[in-house]
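In the block that follows, a single chain appears as structure tokens, in the form predicted alone.
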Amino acid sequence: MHDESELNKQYQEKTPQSAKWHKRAKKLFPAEGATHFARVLRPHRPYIKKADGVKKWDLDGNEYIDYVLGHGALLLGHNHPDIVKAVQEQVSKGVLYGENHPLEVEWAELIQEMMPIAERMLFCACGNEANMMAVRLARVITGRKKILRLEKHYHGWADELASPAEPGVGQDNVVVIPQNDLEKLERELAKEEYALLLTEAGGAFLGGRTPIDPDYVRKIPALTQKYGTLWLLDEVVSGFRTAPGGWQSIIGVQPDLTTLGKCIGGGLNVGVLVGRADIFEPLNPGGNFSRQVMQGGTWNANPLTASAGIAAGKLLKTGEPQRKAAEAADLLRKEGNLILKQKGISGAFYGDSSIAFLYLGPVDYDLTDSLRSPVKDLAKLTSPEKATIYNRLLLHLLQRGVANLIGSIFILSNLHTDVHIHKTMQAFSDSLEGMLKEGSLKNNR
């Protein structure tokens, strides 16, 4: 057994400039110096100075194959030339007009072309904000207050959207139920007191870390219509990453509302609420004043983001980037599962489309089909008891030139090649060996 602190020492020796900046950051940002909960790592994640394609470089010149990709926003990789050109041309023309402009119309038409349920839409600054507006509109339209959500499905950090277990969250009008339990869902909807049902496309967290049963989802529209509840399918992660029409186009459903983000901004921040035209009527100042909803956002559809969104949308509507990213993710899952088997380590790579999730622990299924969960008890997939192991793996991977999200999530782009995947899996294999030697991981032999 090796000393676990040795890796920390080697990593800090390799990243002295990151350590220096992290020391400054810890005096400013409350999450141990990080600006996002998923960027918290001891001793620190690398501090990046530039990125291009599928790679990024830290302040000390260390190179990483990137599987964070802006938390999923960069399906097209870093600095796609079409997006860079669009932004460069727009920045000299103005970044914030405070007026209507043609770019917002062109951008919206692209979204509508890809996702036909988008009869009307509202641009926001982020997905969290778009989900908040959906809650407001649903309450106005239905005259109800209560919101129904599924366990562990992530929709943002606002009160009605956050986990009820988080301190300070007020959810007097929110009920959370397990996913995939159709009888429980109908019992709740039958009370006819819910304005909105929110579900995350693909499953809980990043579009499927806890996979959802598509057949369960296909039964939702009939139930919500029967009991007068609006249904929002959150595609902030999956929208345009899985397919030009989103995850909903793959499984064949039409929600009342959908929220989009990440990919449709081409790397710039955006959230979009889309759906049936009648649901958006309260935003019309010429409508019923007693039902009018005021919404203002300084950065809504700003020209700089719109220019990036148009460039990205033109590429995404072809479906080719999604196909390439999905193929790369499939290769990563297959190679990763082979390595786990060869080393006698219990666990599996799984996932849908262009995101690969890693579970370390006893499995219930031999994953010939990597789209399903490797365990029957879905709670095991996100057990906090595993966080220490995944964080350790993350540090090992960083030391070997691979950056992923919280150690267990690999987000792919259309620029990841077989060469990148093979290098990544070699780093993964070496990382597992390092963890076995130091005793932070055990095999089942």
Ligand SMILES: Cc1ncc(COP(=O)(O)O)c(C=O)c1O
Contents of the next structure:
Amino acid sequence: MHDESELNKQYQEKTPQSAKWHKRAKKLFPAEGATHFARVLRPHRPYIKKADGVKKWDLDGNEYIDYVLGHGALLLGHNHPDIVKAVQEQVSKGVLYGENHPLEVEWAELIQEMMPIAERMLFCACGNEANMMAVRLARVITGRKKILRLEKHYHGWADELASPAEPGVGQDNVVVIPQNDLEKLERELAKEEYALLLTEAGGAFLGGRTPIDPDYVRKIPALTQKYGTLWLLDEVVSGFRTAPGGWQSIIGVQPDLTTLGKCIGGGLNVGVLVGRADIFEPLNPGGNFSRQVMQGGTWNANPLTASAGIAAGKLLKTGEPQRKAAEAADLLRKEGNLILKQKGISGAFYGDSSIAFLYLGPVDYDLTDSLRSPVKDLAKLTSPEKATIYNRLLLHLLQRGVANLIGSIFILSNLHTDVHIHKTMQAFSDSLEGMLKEGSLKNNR
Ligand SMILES: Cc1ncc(COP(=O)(O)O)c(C=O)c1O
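Now show me the form predicted together with this ligand; what you just gave was the form predicted alone.
Now the full complex is given, and it begins with the chain already shown.
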């Protein structure tokens, strides 16, 4: 048995105010006091009172370099001056008109300019909602009920989108198959039963924790067209984080539908379903469909989010923030892999975008640089028994002023500089030492 109590004690001493609020939260929020599954941590994640740029501060004044960045929404960091200005100006002009307004048109035109498949679009409150609408439309258009999905790909928590393993999830019409298996995909599609194929851009979870083979994705459109299924490429994470045209512009594909969210709202909540005009025809009250699809949603294209979205879109359109964030992620991966090697710890940082993933465990490729996956068997990248070790790493990192997502995911922005990365990697190195010392991690020596 190793002694992990020392770090827990130090962390509690460093975050007494957070501990106090967490005690209150536990009486309110069922997931151990957290309001999102990725915010659960024992004893607790810090309670934040302020954020700016790439940093955030907790109630006890502790500073963190932030790699959560609003679950990936803040490619431009916290409080970008253009977004703050736009939102401040809009607040005094009204936050919710419940009417048509020019900002929604301007915002949509900006999105259309960046993503040519966006002939029509629907603004929703979040990515989950946008994917739900895609399911609905695909069923109306194709006259089919069934939905085809790829293992571990995340699209939200609604019935057709959630993991089939979750209790209470109604998925009578959902079939989940492994990614990268073209034969299996064709076998399913050939049944001509599926309304929609949903895939996450980049791979499963946050745009590629389990990377997908781009060549596999490039073959999807010919198959879905052949068998009459619509294809949705979910770019809620990758849309405008990877490039102004999204991941689809990088690998050169044109899905029927795409969902966007996160970055495109400049930090305010949004989801957008975009795609071919004919697929949206069921929403047209004068259209030919016997049953019209209705889109409700109090917050759809609200002027406040639209003002932030326009400000963010103008910056993202240049491609410069994406380039900088990807460069920062490359440096983090490179330094991280060197540290792992120096310490004789099996594992690797990987990923090919501005999100860096850490895998701890034996690798099949000797990495000093980034690669799409360090192991052949992709299931290893997310094996559940590793969660304890990543959580432990997270606590060590928090104690040393670094906040990331579930211990193993580092989401970067265009504001992360070499100095931030070096500091982070020093904290990572010290954390690994701490883990070796307490026995929660072993090296190969
Ligand atoms: C790929 C992907 N799709 C959809 C969603 C759901 O978006 P939202 O959280 O805005 O509902 C997420 C959320 O993380 C996501 O990562």
